[in-house]
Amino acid sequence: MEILNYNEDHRRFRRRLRAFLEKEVEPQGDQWRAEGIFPKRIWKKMGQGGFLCPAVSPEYGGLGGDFLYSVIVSEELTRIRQNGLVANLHSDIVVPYIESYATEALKKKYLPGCVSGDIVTAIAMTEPDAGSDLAGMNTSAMEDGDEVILDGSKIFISNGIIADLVIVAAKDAGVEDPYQAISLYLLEDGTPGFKRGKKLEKMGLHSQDTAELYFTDCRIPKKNRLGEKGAGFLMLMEKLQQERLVCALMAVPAAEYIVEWTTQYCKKTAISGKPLSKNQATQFALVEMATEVKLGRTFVERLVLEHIAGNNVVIETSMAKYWTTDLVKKVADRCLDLIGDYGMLEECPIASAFRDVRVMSIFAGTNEIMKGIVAKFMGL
């Protein structure tokens, strides 16, 4: 039962995409894993043949295509577990910030080479005192006559070591109502008074960098602000619908390819003569979990065509982030106990997927603030 209807353009895009990624991407994964960091020339490469930014219009240099795009690149980098190249983050989660809210003049500097891979994004919102508390946030903007001055840090910020750009959420001076005092600017590299921190060291996502980010007596243009002067905490709200799809999205492909690795590992490893695969109660727990990973599958992609349509269903996707990246921890679980001894060694690539998981219920906003958030809108 097909529910997204992929054409022709589609699956063209998803064979150059996943040709691509054999050759230049995945014969190189461990290498980056081991190396903490995953090469900006990827990125302009990745840029070049067309697969960032498939949304931006082809005034900017993007296809101008529809979000099926980025469903299809998330599920191909998935498929050859390269968490690194956090394409959907910077295509589907910052730069729309840029697309949806910035000056002409600004979408032309900006936008080209974010298409083209010369620009890798960031957005830094996360902050070591505030974590998923907006409001809490103490980085502060400082007009000063036609600069704003920045001062404050980030922690955890995707892309930290790599961006070209960043999109810093930051608290207006002198404003009192904190939900009407963050604003949006965007930053580039080699602005003096930015300093990255070190790259942080972390249990899963190895060649994703991620990083402390500092701003100190930091000078950017006024006209670098995003939309109007505090409206940071409105914008931030109306694009959680998509980058919480966008989860989901990376959640169900990785359960899939967990299942479907270890169901090919039971039929091929025997135990006492008998492949792992005739024992009934492995047997009807991979049915359990292929049957909630295509329930999974489901949910989004009837998601994805609402997304597509412009409906609102903040709601829905809360529950599928929640539902989707709980279930994927689940299963890296599960299968683990199901491999046995061969799991905890690193040759065994779910090992490595059982780290990587392991974030998805906590970035995005953490699961518990997806299940307040519906449970809000259910009187409760």
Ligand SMILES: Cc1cc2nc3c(=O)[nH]c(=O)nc-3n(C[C@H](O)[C@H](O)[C@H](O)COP(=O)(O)OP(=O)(O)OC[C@H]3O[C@@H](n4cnc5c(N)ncnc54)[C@H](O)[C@@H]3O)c2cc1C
Given for the second form:
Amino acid sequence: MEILNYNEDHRRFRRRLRAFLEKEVEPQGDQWRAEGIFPKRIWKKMGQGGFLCPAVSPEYGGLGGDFLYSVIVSEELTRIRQNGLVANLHSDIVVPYIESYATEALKKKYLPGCVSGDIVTAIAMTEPDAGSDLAGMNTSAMEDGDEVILDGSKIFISNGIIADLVIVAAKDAGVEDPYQAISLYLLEDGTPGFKRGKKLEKMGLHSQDTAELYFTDCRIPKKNRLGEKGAGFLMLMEKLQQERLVCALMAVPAAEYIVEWTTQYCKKTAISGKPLSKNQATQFALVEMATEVKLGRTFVERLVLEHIAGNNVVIETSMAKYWTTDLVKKVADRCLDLIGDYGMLEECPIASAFRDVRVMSIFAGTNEIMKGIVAKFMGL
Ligand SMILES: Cc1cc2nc3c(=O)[nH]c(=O)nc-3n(C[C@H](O)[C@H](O)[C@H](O)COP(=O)(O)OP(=O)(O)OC[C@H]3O[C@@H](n4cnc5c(N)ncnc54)[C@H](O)[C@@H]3O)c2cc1C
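Switch over from the form predicted alone to the form predicted in complex with the ligand, please.
After this comes the whole thing, all chains and molecules, with the earlier chain placed first.
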């Protein structure tokens, strides 16, 4: 039941990526999880292999590939549970803002580095008092001649510690309407007044760094603004479809991995002389989960096709984001019950998978926000 039509170039890309990840990343995954950070040299190797920003135009060093390359990266990283290397955040969520809204000069300056892995990116929207409600953000941007002065702070920023370039959402001083006040600015590492806070200790996603960022009288060139002044909110809305699709594309392979691992475990683990998989209750549980995961994949792959065709599927991607991320949490929980006590040990990969997937219903727009979007569309 093939929905996505991968051609030979895609298949070659997947084979190369899988070989790269198996050699360079998988063997050290546990070490990086323990250290709580993903080394930048691997980002560079990913870039050298052509695995970052595959959609970026060849003019700036990219492949100019379609969204199927991003699907492949997401699936292959999930396959080895390497969610510290948030390549999809960099390639499919942050860099597209630069490609779509930066001036030609900024594209030439930053995109080749984003593709090569010399520049790791982050996007900073969330603040202690502004999560779902971005209009409530307090970080300010004040124009001063050719410069803009950023003041404020951000929290929960993925890649916050290792990022070389951060897209900062800030409110332009003097604009009353919060929806017209937000602009997006490109901020380079090393800019005076830009400081990183502590790396946050999370319950999961241990090799992915998440940090606080601080801006104090932080001056950046005015030309580092993306697009028109005050258009930040619109730009964020425009990119939501891909961002939420990326979440669903992380959730489905994660759920597949969890069900597949548990199925194999149940086949080879015996109680009272017979494999766990011979219990009817275990069989039915695995069958139900495999069915739901297949439904999720079918829906998400269909959305990938619509997205590639340029169709507006914001409502459907909101549905997919909440449904698949709830599904992966449910699957992880149920599989731990099927596995039993071994599932409580750190050496069981489902233990860390259970923690890693927990955040999926929270970030990139909470699942309640997703349902709110759909409810509005339904005229409720
Ligand atoms: C690991 C991790 C990585 C992250 N990475 C980034 C990043 O790179 N960049 C970034 O900017 N942010 C990032 N975030 C922040 C993330 O985007 C926010 O957590 C998310 O937007 C939700 O905001 P909040 O957690 O403050 O929840 P809140 O908005 O405070 O919501 C709290 C609760 O209220 C509910 N709620 C709020 N508003 C409504 C409403 N209108 N209707 C119904 N229910 C509502 C929510 O669903 C939730 O249950 C990250 C977070 C985590 C945990």
